[in-house]
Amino acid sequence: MIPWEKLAKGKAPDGQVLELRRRGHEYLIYAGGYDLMSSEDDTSSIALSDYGCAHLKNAKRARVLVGGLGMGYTLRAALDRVSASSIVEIAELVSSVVDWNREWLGDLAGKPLEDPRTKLLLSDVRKPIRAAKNSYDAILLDVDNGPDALAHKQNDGLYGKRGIDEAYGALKPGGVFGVWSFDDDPSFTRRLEKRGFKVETHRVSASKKGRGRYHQIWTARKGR
(Lines of atoms letter the chains of each structure in order from A and count residues from 1; the text may use other names and numbers.)
(Lines give C-alpha, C1' and ligand atoms only; values in the text may rest on other atoms or scores of the structure.)
Protein backbone atom coordinates (compact mmCIF):
# COMPACT_ATOMS: atom_id res chain seq x y z
CA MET A 1 0.00 0.00 0.00
CA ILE A 2 1.19 3.52 -0.80
CA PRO A 3 2.20 5.30 2.44
CA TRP A 4 0.70 8.63 3.49
CA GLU A 5 2.84 11.65 2.68
CA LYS A 6 2.69 14.58 5.11
CA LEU A 7 2.42 17.74 3.00
CA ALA A 8 1.94 20.46 5.61
CA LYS A 9 1.02 21.29 9.19
CA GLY A 10 -1.15 24.02 10.62
CA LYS A 11 -2.35 25.04 14.04
CA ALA A 12 -5.82 26.05 15.20
CA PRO A 13 -6.16 28.95 17.67
CA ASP A 14 -6.70 26.45 20.49
CA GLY A 15 -3.29 24.92 19.75
CA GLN A 16 -4.65 21.83 18.01
CA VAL A 17 -2.27 20.68 15.26
CA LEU A 18 -3.73 19.83 11.85
CA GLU A 19 -1.94 17.91 9.13
CA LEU A 20 -2.53 17.70 5.41
CA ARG A 21 -1.63 14.27 4.07
CA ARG A 22 -1.66 12.72 0.61
CA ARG A 23 -1.66 9.14 -0.64
CA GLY A 24 -1.83 8.75 -4.39
CA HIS A 25 -4.79 10.90 -5.48
CA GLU A 26 -6.39 11.01 -2.01
CA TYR A 27 -5.95 13.91 0.43
CA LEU A 28 -6.63 13.76 4.16
CA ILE A 29 -6.92 16.41 6.86
CA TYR A 30 -6.03 14.94 10.25
CA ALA A 31 -6.35 16.55 13.69
CA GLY A 32 -6.49 15.55 17.33
CA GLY A 33 -6.46 11.83 16.67
CA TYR A 34 -9.28 12.11 14.11
CA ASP A 35 -9.37 11.82 10.34
CA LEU A 36 -11.39 14.99 9.89
CA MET A 37 -12.01 14.56 6.18
CA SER A 38 -10.85 12.74 3.09
CA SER A 39 -11.09 13.86 -0.50
CA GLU A 40 -12.65 10.45 -1.23
CA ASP A 41 -15.50 11.04 1.21
CA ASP A 42 -17.07 14.15 -0.28
CA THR A 43 -20.62 12.92 -0.76
CA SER A 44 -22.01 13.92 2.64
CA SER A 45 -20.37 17.37 2.52
CA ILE A 46 -22.06 17.96 -0.83
CA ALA A 47 -25.34 16.62 0.55
CA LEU A 48 -25.24 19.26 3.30
CA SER A 49 -25.58 21.97 0.65
CA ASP A 50 -28.05 19.90 -1.38
CA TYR A 51 -30.44 19.76 1.57
CA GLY A 52 -29.55 23.08 3.16
CA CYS A 53 -29.95 25.15 -0.02
CA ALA A 54 -32.86 23.25 -1.62
CA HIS A 55 -35.27 26.07 -0.75
CA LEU A 56 -33.10 28.63 -2.60
CA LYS A 57 -33.48 27.20 -6.10
CA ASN A 58 -35.38 30.25 -7.39
CA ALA A 59 -34.17 32.80 -4.85
CA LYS A 60 -32.56 36.05 -5.97
CA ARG A 61 -29.71 37.58 -3.97
CA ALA A 62 -29.65 34.79 -1.40
CA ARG A 63 -27.17 35.07 1.45
CA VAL A 64 -25.62 31.83 2.69
CA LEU A 65 -23.07 31.26 5.43
CA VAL A 66 -20.91 28.12 5.38
CA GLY A 67 -18.93 27.29 8.49
CA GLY A 68 -15.79 25.29 7.73
CA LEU A 69 -13.90 25.30 4.42
CA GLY A 70 -12.39 21.83 4.67
CA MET A 71 -11.59 20.72 1.13
CA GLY A 72 -14.14 23.08 -0.38
CA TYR A 73 -16.89 20.61 -1.25
CA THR A 74 -19.67 22.18 0.84
CA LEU A 75 -18.78 25.66 -0.40
CA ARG A 76 -18.73 24.55 -4.03
CA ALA A 77 -22.05 22.74 -3.71
CA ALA A 78 -23.65 25.81 -2.12
CA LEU A 79 -22.37 28.01 -4.95
CA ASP A 80 -23.80 25.56 -7.48
CA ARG A 81 -27.24 25.79 -5.88
CA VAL A 82 -27.70 29.56 -5.60
CA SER A 83 -28.18 32.26 -8.20
CA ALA A 84 -25.56 34.43 -9.88
CA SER A 85 -26.67 37.37 -7.72
CA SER A 86 -26.21 35.47 -4.44
CA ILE A 87 -23.37 35.59 -1.94
CA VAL A 88 -21.89 32.62 -0.08
CA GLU A 89 -19.79 33.56 2.94
CA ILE A 90 -17.25 30.97 4.05
CA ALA A 91 -15.96 31.22 7.60
CA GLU A 92 -12.74 29.32 8.24
CA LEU A 93 -10.90 29.60 11.53
CA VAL A 94 -7.58 28.06 10.47
CA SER A 95 -5.59 30.09 7.95
CA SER A 96 -3.57 27.01 6.96
CA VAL A 97 -6.74 25.35 5.63
CA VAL A 98 -7.28 28.34 3.36
CA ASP A 99 -3.66 28.13 2.20
CA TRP A 100 -4.00 24.39 1.51
CA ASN A 101 -7.09 25.01 -0.63
CA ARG A 102 -5.21 27.54 -2.68
CA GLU A 103 -2.06 25.44 -3.06
CA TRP A 104 -3.15 21.78 -3.15
CA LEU A 105 -6.88 21.25 -2.79
CA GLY A 106 -8.56 23.87 -4.97
CA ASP A 107 -8.98 21.69 -8.04
CA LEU A 108 -10.83 19.01 -6.06
CA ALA A 109 -13.95 21.19 -5.81
CA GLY A 110 -13.51 23.47 -8.80
CA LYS A 111 -11.61 26.26 -6.98
CA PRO A 112 -14.57 27.66 -5.04
CA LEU A 113 -12.49 30.36 -3.35
CA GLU A 114 -12.03 31.94 -6.77
CA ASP A 115 -15.76 32.22 -7.44
CA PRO A 116 -16.76 35.93 -7.37
CA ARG A 117 -19.78 35.09 -5.21
CA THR A 118 -17.53 33.75 -2.45
CA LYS A 119 -16.76 36.00 0.50
CA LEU A 120 -13.97 34.59 2.67
CA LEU A 121 -14.12 35.28 6.41
CA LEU A 122 -10.99 34.19 8.28
CA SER A 123 -12.99 33.85 11.44
CA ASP A 124 -14.76 31.61 13.89
CA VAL A 125 -18.17 31.03 12.28
CA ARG A 126 -19.81 32.14 15.52
CA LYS A 127 -18.68 35.72 14.89
CA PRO A 128 -20.82 36.37 11.77
CA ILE A 129 -23.69 34.37 13.27
CA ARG A 130 -23.70 36.53 16.39
CA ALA A 131 -23.46 39.73 14.34
CA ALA A 132 -26.42 38.85 12.11
CA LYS A 133 -30.11 39.48 12.72
CA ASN A 134 -32.65 37.85 10.40
CA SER A 135 -29.96 38.03 7.69
CA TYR A 136 -29.13 34.59 6.29
CA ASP A 137 -31.20 32.38 4.02
CA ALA A 138 -29.12 29.40 5.11
CA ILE A 139 -26.40 28.66 7.64
CA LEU A 140 -24.50 25.44 6.94
CA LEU A 141 -22.10 24.01 9.49
CA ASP A 142 -19.49 21.55 8.27
CA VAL A 143 -17.40 22.12 11.38
CA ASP A 144 -15.37 19.58 13.32
CA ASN A 145 -17.06 16.16 13.59
CA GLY A 146 -20.49 17.35 14.63
CA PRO A 147 -22.39 17.89 17.89
CA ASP A 148 -21.28 14.69 19.61
CA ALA A 149 -17.77 14.13 18.21
CA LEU A 150 -15.66 17.21 18.76
CA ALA A 151 -11.99 17.56 17.87
CA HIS A 152 -11.97 21.19 19.05
CA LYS A 153 -13.70 21.81 22.38
CA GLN A 154 -14.62 25.41 21.62
CA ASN A 155 -16.94 24.13 18.87
CA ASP A 156 -19.25 22.81 21.59
CA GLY A 157 -20.70 26.33 21.74
CA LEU A 158 -22.10 25.92 18.25
CA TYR A 159 -24.36 23.03 19.16
CA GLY A 160 -25.60 23.87 22.64
CA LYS A 161 -28.62 26.01 23.54
CA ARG A 162 -26.76 29.29 23.09
CA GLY A 163 -25.39 28.35 19.68
CA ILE A 164 -28.79 27.19 18.48
CA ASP A 165 -30.42 30.40 19.74
CA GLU A 166 -27.81 32.47 17.89
CA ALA A 167 -28.31 30.56 14.64
CA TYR A 168 -32.09 30.96 14.93
CA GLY A 169 -31.74 34.70 15.39
CA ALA A 170 -29.32 35.05 12.44
CA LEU A 171 -31.66 33.34 9.97
CA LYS A 172 -34.37 35.03 7.96
CA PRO A 173 -37.89 33.66 8.47
CA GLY A 174 -38.02 30.44 6.48
CA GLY A 175 -34.23 30.13 6.58
CA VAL A 176 -32.50 26.79 7.11
CA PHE A 177 -29.86 25.79 9.65
CA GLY A 178 -27.98 22.81 8.18
CA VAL A 179 -25.55 20.76 10.25
CA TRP A 180 -23.22 17.94 9.21
CA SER A 181 -22.18 15.29 11.72
CA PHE A 182 -20.10 12.15 11.84
CA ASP A 183 -23.02 10.41 13.58
CA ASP A 184 -26.54 10.93 14.90
CA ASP A 185 -27.18 12.83 18.14
CA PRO A 186 -30.84 12.68 19.28
CA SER A 187 -30.20 15.24 22.02
CA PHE A 188 -29.18 17.79 19.38
CA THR A 189 -32.42 17.11 17.50
CA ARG A 190 -34.38 17.78 20.68
CA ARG A 191 -32.54 21.06 21.29
CA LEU A 192 -33.35 22.23 17.77
CA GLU A 193 -37.01 21.33 18.16
CA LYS A 194 -37.23 22.99 21.56
CA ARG A 195 -36.00 26.24 20.04
CA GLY A 196 -38.81 26.12 17.50
CA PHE A 197 -37.08 24.77 14.41
CA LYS A 198 -38.90 22.34 12.14
CA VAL A 199 -36.32 19.57 11.96
CA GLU A 200 -35.56 16.91 9.38
CA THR A 201 -32.70 14.40 9.64
CA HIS A 202 -30.94 12.74 6.74
CA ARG A 203 -28.71 9.67 6.83
CA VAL A 204 -26.35 9.97 3.89
CA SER A 205 -23.55 7.89 2.45
CA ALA A 206 -20.14 8.92 3.75
CA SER A 207 -18.15 7.69 0.78
CA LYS A 208 -18.43 7.79 -2.98
CA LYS A 209 -16.54 4.50 -2.93
CA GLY A 210 -19.44 2.78 -1.16
CA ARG A 211 -17.48 1.94 1.97
CA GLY A 212 -20.65 1.30 3.94
CA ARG A 213 -20.30 4.28 6.28
CA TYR A 214 -22.94 6.94 6.83
CA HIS A 215 -23.07 10.49 8.15
CA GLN A 216 -25.89 12.57 9.59
CA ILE A 217 -27.31 15.86 8.34
CA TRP A 218 -29.88 18.03 10.06
CA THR A 219 -31.95 20.64 8.25
CA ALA A 220 -33.77 22.88 10.71
CA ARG A 221 -36.14 25.45 9.23
CA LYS A 222 -37.07 28.66 11.02
CA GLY A 223 -40.76 29.51 10.96
CA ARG A 224 -42.05 32.31 8.78
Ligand SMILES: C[S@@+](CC[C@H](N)C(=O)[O-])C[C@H]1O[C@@H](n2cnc3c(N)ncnc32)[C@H](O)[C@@H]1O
Given for the second form:
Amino acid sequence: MIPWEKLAKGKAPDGQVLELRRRGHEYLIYAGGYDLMSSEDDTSSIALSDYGCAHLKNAKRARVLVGGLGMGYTLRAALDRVSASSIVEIAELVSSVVDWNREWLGDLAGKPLEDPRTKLLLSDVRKPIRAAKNSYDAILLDVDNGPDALAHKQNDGLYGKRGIDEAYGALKPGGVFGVWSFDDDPSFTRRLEKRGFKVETHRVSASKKGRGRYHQIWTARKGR
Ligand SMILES: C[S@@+](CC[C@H](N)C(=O)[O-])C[C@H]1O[C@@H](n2cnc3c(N)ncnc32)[C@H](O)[C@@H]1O
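Moving on from the form predicted alone, please list the structure of the form predicted in complex with the ligand.
Next comes the full complex, and the chain you just saw is listed first.
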Protein backbone atom coordinates (compact mmCIF):
# COMPACT_ATOMS: atom_id res chain seq x y z
CA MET A 1 0.00 0.00 0.00
CA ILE A 2 1.44 3.40 -1.01
CA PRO A 3 1.64 5.69 2.05
CA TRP A 4 -0.20 9.05 2.13
CA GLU A 5 2.04 12.04 1.41
CA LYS A 6 1.18 15.30 3.20
CA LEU A 7 1.26 18.07 0.59
CA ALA A 8 0.00 21.16 2.41
CA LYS A 9 -1.82 22.50 5.46
CA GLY A 10 -4.42 25.26 5.75
CA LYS A 11 -6.70 26.83 8.33
CA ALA A 12 -10.39 27.76 8.14
CA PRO A 13 -11.48 31.05 9.72
CA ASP A 14 -12.85 29.08 12.72
CA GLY A 15 -9.38 27.60 13.37
CA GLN A 16 -10.21 24.18 11.87
CA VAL A 17 -7.01 22.71 10.37
CA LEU A 18 -7.26 21.20 6.89
CA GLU A 19 -4.63 19.08 5.21
CA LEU A 20 -4.12 18.05 1.59
CA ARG A 21 -2.76 14.53 1.12
CA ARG A 22 -1.86 12.44 -1.94
CA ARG A 23 -1.43 8.70 -2.50
CA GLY A 24 -0.63 7.76 -6.10
CA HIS A 25 -3.31 9.52 -8.18
CA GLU A 26 -5.71 9.95 -5.25
CA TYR A 27 -6.02 13.22 -3.33
CA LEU A 28 -7.61 13.64 0.07
CA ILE A 29 -8.73 16.71 2.01
CA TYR A 30 -8.49 15.88 5.66
CA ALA A 31 -10.22 18.15 8.19
CA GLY A 32 -10.29 18.06 11.97
CA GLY A 33 -9.21 14.44 12.24
CA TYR A 34 -11.27 12.81 9.47
CA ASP A 35 -11.50 12.57 5.67
CA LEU A 36 -13.56 15.50 4.33
CA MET A 37 -13.37 14.18 0.77
CA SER A 38 -11.37 11.98 -1.58
CA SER A 39 -10.84 12.59 -5.29
CA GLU A 40 -12.16 9.03 -5.80
CA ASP A 41 -15.56 10.00 -4.39
CA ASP A 42 -16.68 12.52 -7.01
CA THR A 43 -19.95 10.84 -8.03
CA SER A 44 -22.31 12.48 -5.56
CA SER A 45 -20.60 15.90 -5.89
CA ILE A 46 -21.32 15.76 -9.62
CA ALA A 47 -24.85 14.51 -9.01
CA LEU A 48 -25.54 17.62 -6.90
CA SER A 49 -25.20 19.75 -10.06
CA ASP A 50 -26.93 17.17 -12.27
CA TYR A 51 -30.04 17.36 -10.10
CA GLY A 52 -29.69 20.98 -9.05
CA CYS A 53 -29.23 22.37 -12.58
CA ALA A 54 -31.54 19.98 -14.47
CA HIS A 55 -34.15 22.77 -14.82
CA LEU A 56 -31.59 25.09 -16.50
CA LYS A 57 -31.10 23.10 -19.69
CA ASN A 58 -32.80 25.75 -21.83
CA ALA A 59 -32.01 28.80 -19.70
CA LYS A 60 -30.18 31.48 -21.71
CA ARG A 61 -28.49 33.27 -18.84
CA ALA A 62 -28.59 31.35 -15.59
CA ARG A 63 -27.08 32.49 -12.31
CA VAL A 64 -25.94 29.66 -10.05
CA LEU A 65 -24.25 29.77 -6.63
CA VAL A 66 -22.14 26.81 -5.48
CA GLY A 67 -20.63 26.49 -1.99
CA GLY A 68 -17.88 25.22 -1.44
CA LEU A 69 -15.10 24.45 -3.87
CA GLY A 70 -13.51 21.25 -2.45
CA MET A 71 -11.91 19.60 -5.49
CA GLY A 72 -14.07 21.46 -8.00
CA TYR A 73 -16.34 18.61 -9.17
CA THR A 74 -19.67 20.29 -8.35
CA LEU A 75 -18.46 23.56 -9.88
CA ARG A 76 -17.31 21.80 -13.08
CA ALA A 77 -20.59 19.86 -13.35
CA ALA A 78 -22.61 23.09 -12.90
CA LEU A 79 -20.54 24.82 -15.63
CA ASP A 80 -21.18 21.85 -17.92
CA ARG A 81 -24.94 22.17 -17.43
CA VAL A 82 -25.45 25.87 -18.04
CA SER A 83 -25.20 28.01 -21.17
CA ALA A 84 -22.20 29.99 -22.41
CA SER A 85 -23.64 33.26 -21.08
CA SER A 86 -24.42 31.93 -17.61
CA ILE A 87 -22.50 32.70 -14.42
CA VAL A 88 -21.55 30.21 -11.73
CA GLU A 89 -20.45 31.83 -8.48
CA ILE A 90 -18.31 29.62 -6.27
CA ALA A 91 -18.09 30.56 -2.59
CA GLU A 92 -15.18 28.99 -0.68
CA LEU A 93 -14.46 29.68 2.97
CA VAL A 94 -10.84 28.50 3.09
CA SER A 95 -8.26 30.33 0.98
CA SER A 96 -5.88 27.33 1.10
CA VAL A 97 -8.49 25.21 -0.71
CA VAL A 98 -8.46 27.74 -3.55
CA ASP A 99 -4.62 27.68 -3.58
CA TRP A 100 -4.63 23.85 -3.64
CA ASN A 101 -7.01 23.88 -6.60
CA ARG A 102 -4.64 26.19 -8.46
CA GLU A 103 -1.51 24.24 -7.56
CA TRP A 104 -2.51 20.57 -7.26
CA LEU A 105 -6.18 19.76 -7.83
CA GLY A 106 -7.19 21.79 -10.90
CA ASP A 107 -6.84 18.94 -13.40
CA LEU A 108 -9.17 16.63 -11.46
CA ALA A 109 -12.22 18.53 -12.74
CA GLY A 110 -10.78 20.27 -15.81
CA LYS A 111 -9.66 23.51 -14.11
CA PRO A 112 -13.11 24.97 -13.40
CA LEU A 113 -11.66 28.09 -11.73
CA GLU A 114 -10.24 29.09 -15.13
CA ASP A 115 -13.62 29.00 -16.88
CA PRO A 116 -14.60 32.61 -17.75
CA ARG A 117 -18.11 31.93 -16.40
CA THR A 118 -16.74 31.18 -12.93
CA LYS A 119 -16.86 33.97 -10.35
CA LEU A 120 -14.84 33.13 -7.24
CA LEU A 121 -16.03 34.49 -3.89
CA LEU A 122 -13.59 33.88 -1.06
CA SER A 123 -16.31 33.91 1.55
CA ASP A 124 -18.75 32.00 3.67
CA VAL A 125 -21.51 30.99 1.23
CA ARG A 126 -24.06 32.43 3.61
CA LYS A 127 -22.91 35.95 2.73
CA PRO A 128 -23.97 35.92 -0.96
CA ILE A 129 -27.15 34.04 -0.02
CA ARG A 130 -28.07 36.75 2.47
CA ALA A 131 -27.23 39.53 0.03
CA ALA A 132 -29.42 38.17 -2.77
CA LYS A 133 -33.14 38.65 -3.35
CA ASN A 134 -34.94 36.54 -6.01
CA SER A 135 -31.59 36.34 -7.83
CA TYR A 136 -30.32 32.78 -8.20
CA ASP A 137 -31.64 30.03 -10.47
CA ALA A 138 -29.92 27.47 -8.27
CA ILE A 139 -28.05 27.42 -4.97
CA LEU A 140 -26.02 24.24 -4.48
CA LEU A 141 -24.55 23.51 -1.07
CA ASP A 142 -21.82 21.01 -0.33
CA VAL A 143 -20.02 22.75 2.49
CA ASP A 144 -20.23 20.19 5.22
CA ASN A 145 -21.17 16.62 6.00
CA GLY A 146 -24.86 17.47 6.01
CA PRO A 147 -27.58 19.14 8.06
CA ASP A 148 -26.82 17.18 11.23
CA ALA A 149 -23.13 16.28 10.88
CA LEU A 150 -21.04 19.41 10.91
CA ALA A 151 -17.33 19.86 10.40
CA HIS A 152 -17.68 23.65 10.89
CA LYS A 153 -20.02 24.64 13.73
CA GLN A 154 -21.05 27.88 12.02
CA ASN A 155 -22.52 25.93 9.11
CA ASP A 156 -25.40 24.88 11.37
CA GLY A 157 -27.10 28.15 10.47
CA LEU A 158 -27.29 27.23 6.79
CA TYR A 159 -29.50 24.22 7.44
CA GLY A 160 -31.76 25.67 10.16
CA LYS A 161 -35.02 27.59 9.70
CA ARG A 162 -33.25 30.91 9.22
CA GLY A 163 -30.77 29.54 6.66
CA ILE A 164 -33.62 27.91 4.73
CA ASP A 165 -35.58 31.20 4.77
CA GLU A 166 -32.52 33.01 3.43
CA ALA A 167 -31.99 30.49 0.63
CA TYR A 168 -35.68 30.72 -0.28
CA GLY A 169 -35.46 34.49 -0.45
CA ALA A 170 -32.29 34.41 -2.57
CA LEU A 171 -33.79 32.11 -5.22
CA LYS A 172 -35.81 33.23 -8.20
CA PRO A 173 -39.32 31.79 -8.43
CA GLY A 174 -38.84 28.27 -9.81
CA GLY A 175 -35.24 28.21 -8.52
CA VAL A 176 -33.73 25.14 -6.88
CA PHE A 177 -31.93 24.78 -3.55
CA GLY A 178 -29.72 21.67 -3.84
CA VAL A 179 -28.07 20.25 -0.73
CA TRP A 180 -25.56 17.42 -0.40
CA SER A 181 -25.35 15.28 2.71
CA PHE A 182 -23.46 12.27 3.97
CA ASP A 183 -26.79 10.78 5.02
CA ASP A 184 -30.55 11.32 5.12
CA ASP A 185 -32.09 13.76 7.59
CA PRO A 186 -35.91 13.70 7.61
CA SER A 187 -36.09 16.74 9.90
CA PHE A 188 -34.29 18.82 7.24
CA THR A 189 -36.83 17.63 4.65
CA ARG A 190 -39.63 18.76 6.96
CA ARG A 191 -38.05 22.19 7.48
CA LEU A 192 -37.73 22.67 3.70
CA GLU A 193 -41.35 21.66 3.14
CA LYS A 194 -42.55 23.90 5.95
CA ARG A 195 -40.91 26.86 4.22
CA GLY A 196 -42.89 26.07 1.07
CA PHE A 197 -40.27 24.28 -1.02
CA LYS A 198 -41.37 21.34 -3.17
CA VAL A 199 -38.84 18.75 -2.06
CA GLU A 200 -37.33 15.68 -3.72
CA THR A 201 -34.63 13.47 -2.25
CA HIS A 202 -32.08 11.45 -4.20
CA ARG A 203 -29.91 8.60 -2.94
CA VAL A 204 -26.66 8.67 -4.87
CA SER A 205 -23.70 6.32 -4.94
CA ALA A 206 -20.78 7.86 -3.07
CA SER A 207 -18.03 6.65 -5.32
CA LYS A 208 -17.36 5.74 -8.93
CA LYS A 209 -15.65 2.65 -7.56
CA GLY A 210 -19.04 1.60 -6.15
CA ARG A 211 -17.75 1.12 -2.63
CA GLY A 212 -21.29 0.50 -1.48
CA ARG A 213 -21.91 3.79 0.38
CA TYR A 214 -24.67 6.21 -0.56
CA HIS A 215 -25.08 9.92 -0.07
CA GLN A 216 -28.22 12.05 -0.03
CA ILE A 217 -29.13 15.03 -2.19
CA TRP A 218 -32.13 17.27 -1.68
CA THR A 219 -33.57 19.35 -4.48
CA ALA A 220 -36.00 21.89 -3.09
CA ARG A 221 -37.86 23.98 -5.65
CA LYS A 222 -39.30 27.41 -4.90
CA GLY A 223 -42.80 27.91 -6.30
CA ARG A 224 -43.40 30.21 -9.26
C1 LIG B 1 -16.73 18.44 0.85
S2 LIG B 1 -15.99 19.85 0.21
C3 LIG B 1 -16.93 20.19 -1.24
C4 LIG B 1 -16.68 19.25 -2.34
C5 LIG B 1 -17.17 19.73 -3.68
N6 LIG B 1 -18.60 19.45 -3.83
C7 LIG B 1 -16.42 19.12 -4.85
O8 LIG B 1 -17.04 18.91 -5.88
O9 LIG B 1 -15.23 18.87 -4.75
C10 LIG B 1 -16.56 21.15 1.26
C11 LIG B 1 -15.93 22.49 0.93
O12 LIG B 1 -16.72 23.54 1.52
C13 LIG B 1 -15.87 24.49 2.12
N14 LIG B 1 -16.69 25.20 3.13
C15 LIG B 1 -17.03 24.79 4.38
N16 LIG B 1 -17.90 25.65 4.95
C17 LIG B 1 -18.12 26.63 4.02
C18 LIG B 1 -18.95 27.79 4.00
N19 LIG B 1 -19.72 28.11 5.02
N20 LIG B 1 -18.92 28.57 2.90
C21 LIG B 1 -18.14 28.25 1.81
N22 LIG B 1 -17.35 27.16 1.78
C23 LIG B 1 -17.35 26.36 2.87
C24 LIG B 1 -14.71 23.66 2.64
O25 LIG B 1 -13.57 24.44 2.87
C26 LIG B 1 -14.54 22.66 1.48
O27 LIG B 1 -13.70 23.19 0.48
